[in-house]
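To begin, one chain is listed below as structure tokens, in the form predicted alone.
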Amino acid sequence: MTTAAPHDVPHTVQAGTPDLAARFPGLVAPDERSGYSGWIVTADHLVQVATALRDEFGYDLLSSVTGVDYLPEGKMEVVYHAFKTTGGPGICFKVQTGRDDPQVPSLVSVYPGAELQEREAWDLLGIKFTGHPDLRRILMWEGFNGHPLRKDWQEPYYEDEAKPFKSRSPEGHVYRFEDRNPFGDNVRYPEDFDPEKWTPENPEDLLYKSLKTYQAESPDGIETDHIVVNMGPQHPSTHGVFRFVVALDGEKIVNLKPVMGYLHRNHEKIGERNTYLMNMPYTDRLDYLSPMSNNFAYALTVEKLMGITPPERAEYIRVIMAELTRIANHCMCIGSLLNDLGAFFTPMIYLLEERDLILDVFEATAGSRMMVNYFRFGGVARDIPEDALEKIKGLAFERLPRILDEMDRLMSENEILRARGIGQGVLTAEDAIRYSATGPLLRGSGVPYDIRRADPYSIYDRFEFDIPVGKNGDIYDRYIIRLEEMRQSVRIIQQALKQMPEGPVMVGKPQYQFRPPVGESYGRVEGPKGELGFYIVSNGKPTPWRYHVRAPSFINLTAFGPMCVGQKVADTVAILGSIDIVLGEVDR
């Protein structure tokens, strides 16, 4: 496997992006660190620069916000990636702050889609976003001590900073590390804190306060109280351990706050302890209904960092697997949505049969139906077996076109789907962009933004396909979008099968450990649920210094509350189902 050597080059403005240093002299400077790109903005002028990027330069979609702890340098950095919904390359801008008391202005007033992402950076890294409307923990619980993604934070039974741990490799002597850990259980309490004498405050107070429960006056002049109701986390309609809290005026929703973190296992902290290749099977566990897409995004990001390109055949295999994944995901989404709406299990069972046939292909090729671990840096783990290739051809040219037409005929005029979907959970095009929505949620609102077309990756620029868009931005439009996307995926697979050349599926020899050059990389794909991105910082060692997942399920929930305001309680279930979330990706 060949890798690009790190080298110092002068900063050049990326083609098609503005020269911010010329527009904001003295306020913005190019990031001239070796292997880095983008712009460094002074904290005091961050809101001004972000506003100009949105209003003057057209970067209306703030896709990713994440923090990086540069412990040796005593600083924190917040990294932003913004894009144009009209297409083209994105722009990266950053702000740096001291590590002891990191404070950065919030961009929620400019890009409301930053809300949950800024809360995540505060929660896990301790970066305070001044002016944020509701800065609370989001994945950890209120009262948690410390910020676990900081480089000097150590978990209970901490063993070492990076894998492989010496207790397991290379010596391989297996024992219970807890019995020999020189740190003990490594449980650290705040100064002057005695757990035996602690009287807990209600951790929900901040949450309920953020709902702004207050008395309201009804049209007949009678003052009424707003009632706060919890739904989840153990609820059959929340698609996992997800909770949302609603403030009600009678049956009408006046405010809603999502509450997540019940499944959080600090995926990113684990990712910064693993070697690069160790992380590949961990990506399967994010959106576990779309593992091939997760592999794809992570592989692209590391390949971009290393400067390698997969062989032609591997590129076609990747596209075929990604589009089969999109079909399998949408089958699950539509089936569960119909179930949520009251059609019960008939549509779900029909659609699960098609998904099962696709999983048969994954099993024959990758060796597993869901946790595929199939992509590698520079290609894929193995070629598609001949019998699996024949199954794909049968699905793409015969079965799936017929089944999709049948699904359309049986479901699209279903009176339950139409009654509970049309005009419900409306998200306008403007709001979808403001809240950083991507995928079918954005396109259902009428915005024809698809990364495969807007900023093509891999070999997607070789295929002809349409971008389905909705008109009303409601639940029904989002259903129709997914149905049409499956047809377009079949169309892409058919072209890929006809064009796919013979040849190797991997560049060079497989490597189990390598050291990418120092630098940063952001890679993204158009996953079934929206933009799935990875931001990686390498310090030249076998493990990433920073490993961040831009999870579409998590960010799309930013729009959930606004979509529900004015709706009834029962509508929240349908709206949530139309967003299509997976809690493995929300909580990570």
Second form
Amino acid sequence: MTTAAPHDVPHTVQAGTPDLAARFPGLVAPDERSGYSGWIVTADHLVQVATALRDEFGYDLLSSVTGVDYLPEGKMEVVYHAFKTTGGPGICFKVQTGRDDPQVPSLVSVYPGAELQEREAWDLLGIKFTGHPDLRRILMWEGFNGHPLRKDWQEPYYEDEAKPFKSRSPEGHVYRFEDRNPFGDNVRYPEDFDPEKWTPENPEDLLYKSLKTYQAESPDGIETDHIVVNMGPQHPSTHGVFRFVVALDGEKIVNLKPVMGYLHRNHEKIGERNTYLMNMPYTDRLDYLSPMSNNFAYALTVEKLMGITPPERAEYIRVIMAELTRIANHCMCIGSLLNDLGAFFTPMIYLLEERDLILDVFEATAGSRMMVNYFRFGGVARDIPEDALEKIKGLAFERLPRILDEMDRLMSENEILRARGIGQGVLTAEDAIRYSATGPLLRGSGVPYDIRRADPYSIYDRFEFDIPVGKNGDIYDRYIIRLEEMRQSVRIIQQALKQMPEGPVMVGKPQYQFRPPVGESYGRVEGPKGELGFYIVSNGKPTPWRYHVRAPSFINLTAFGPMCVGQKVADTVAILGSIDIVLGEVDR
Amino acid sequence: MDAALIWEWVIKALFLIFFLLGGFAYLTWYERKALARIQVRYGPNRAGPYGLLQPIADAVKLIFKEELTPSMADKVIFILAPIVTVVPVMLMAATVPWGPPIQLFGRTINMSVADLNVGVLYITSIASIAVYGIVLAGWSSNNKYAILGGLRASAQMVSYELALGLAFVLPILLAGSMRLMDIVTKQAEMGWFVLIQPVGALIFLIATLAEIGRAPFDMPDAEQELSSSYHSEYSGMKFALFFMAEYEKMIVICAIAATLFFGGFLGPGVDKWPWLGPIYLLAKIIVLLFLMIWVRATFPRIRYDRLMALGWKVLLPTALGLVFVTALGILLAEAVNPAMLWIIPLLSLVAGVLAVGVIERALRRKEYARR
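Can you now output the form predicted in complex with the partner chain? The one shown was the form predicted alone.
Full assembly next; the chain just shown is listed first.
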């Protein structure tokens, strides 16, 4: 963790990152706003600079792409964060454009992993990425008016720019808008818009058109018709309301498009209305299977912005909780993967028992089993109670190592699991990096990239642990890696329990409302599903100006289509299960 | 043909039908309980003691559920399909002998509804009719999942029917008759056929699992992939009929397996007390059913193309080899020495080991083999 906030440091080239201004004189300028870092690239030369970053400087993993609407300056900014898979700090580069018709060249040709993220930026901010192969809306529906993350976009019941709303505070009078608005009045249409005469562009047609982009193969000269099958949004194996459309040749998949947004609630817009602390419980709802990890990433990002460091004991508690949440998440993931492969709930239920024991610890510590809301800026909400600590010790030193070995014996050598896992859904190391995959998906493909080791945060540099990697990048590798990661998490917890000092768990006194200094900050942790990042821009007010979540489930789905092509229908659900998504995080 | 004979048939048929219906209901309970115990749960325990009234509650729910028919479905076939699935199962059960003939009211009564002299042939032919129901259901639902499931079902049944048919040949050869009663009585003198032809019995069990679409071969109604495919458009009692067909098929197939390979109603004391026959058969059925449930709780689903590979490349050649081995053993026993019958289990085990080696190859993709 950095002890000094970025705004304290005068702008110099960060150690270990290249001086882009020297490499591209005139095209790239350092970002010299107070509290900001990185480089500002001119839009016309973005692709050139990005290619050089990837090929010359080795920033092969484009982690995050997002936009910021600087309404007062009348500018739109696209922010890219790229990292090296060999480790080390990342590089941040930005492109600025006007607000009226923002156009930025697409980076899909350089980093294919930008595909879904650019679509999201188009959908929510209205930034057009020229050259993008399939620029459709992704989270909102096609008929949606406007782009909700723009600062001048107001929701139907718009009241105020930031909470607490005056109508409800300080008296706390809460009413429903439906009650106040007589019927008909509670929807505002733009001028010259008549809902009766308006027919939206059919989103299904657009989707099917984009699905038809594959090259039809007919090796024997006989044309065959392909059928389109919708899997989801109501389907037992999509882990929620996820939908993917497949074009099938017999049972073989020729193309696949994921469709998401059925659970979209515009988390980021809510986050920009909330004060900083109000967002903490919201992050639990992103990936509800690993809430501690979400808390961790958000707390890290805001602490970076504020320039505070939590006390020692709090750091250890954080690590223990984050690793416990990783074990709980992988239990769920392996269980449901085996379920997707057709095992009738037996492995799932065996593993759920372990997850339940971990959730018991969360309940004793945080007060809630899933929506923990446990981390605070500068520490954690409360200390671990004595009996919960005993429970953790029992889990880490006795139960979990034994159970993990037992699960290994039960499942790993199963002939059908091996037959369905080995060689299926292969993602090569190069492809995994190109598609910005992170977490077990990337490591399963043989890239030893774990943020805990590559760019250590918190106190992870104090622990000994291994980073398991796969060989083939298939379903079986991802399964084995998760099993192995659980063992490594147990190792980390054991070390943390031994080293944990006594002391306070919170720096200073709890603050409910505070104003971080102006600036930006990108914090990331190695979540159970991959790199979970938060990008926050502060303008000195109690609410963030921009609050962006780099969701691993969402971005890992970029590789889903390419992985499935050529496989059978039965494999799609297994591949999806091996990516490990949670729809709360995909759709946000 | 006198009136008493007709009465005998009617009573026996009714008995069998009610046994199958009751058996179906309590098989669901049995399966849920057994799965629950394997998975460290309780299973149904709310309705009645040990959840014994659960099947009744389920039946009431299914009867009162709304029956939906998709508007674009082919209505006649849509209604016909579940019936076509259920009826053959009941027909198949007719030939199973439940015990030695008994004397009642001065008549000799056979303990099977119909003791056909071509019983085994009858079973194989009727068993294949059931697949029509599934294919028709898949086709008439006008649903892509359903049609995929229906097509899978037809391909799967056709390929496994061959191995199954050859597995049927083994007891026929050993007993020298197609009549199930003869097969059972032959086992009284020769010992259970599972001892003489162990690998044959194994192939029979595997092929029946595929034939009735149970895990790990539950390809047609792969819930996780095709959301239950061919019956995904069915609701209410029509859905219950498919369910009924599946579970009754399990019972009947287990009864047939018990009869062909596990000595049927035979057991200690059956000669003296014929009423023990049905009890022994029922006990054997329950044990075999438990095996099926155990497999379901343990294994993931094998993939469709692997299933076909297993059927065509492993089970069929092995079954053919076993037929040869059995015929050879019988010939040698007749021509040289009755003790030569022992050659059958030995050669059969050799064939089995070879087959396992081939399975290994069929299931594993060599280019990715490791560790």
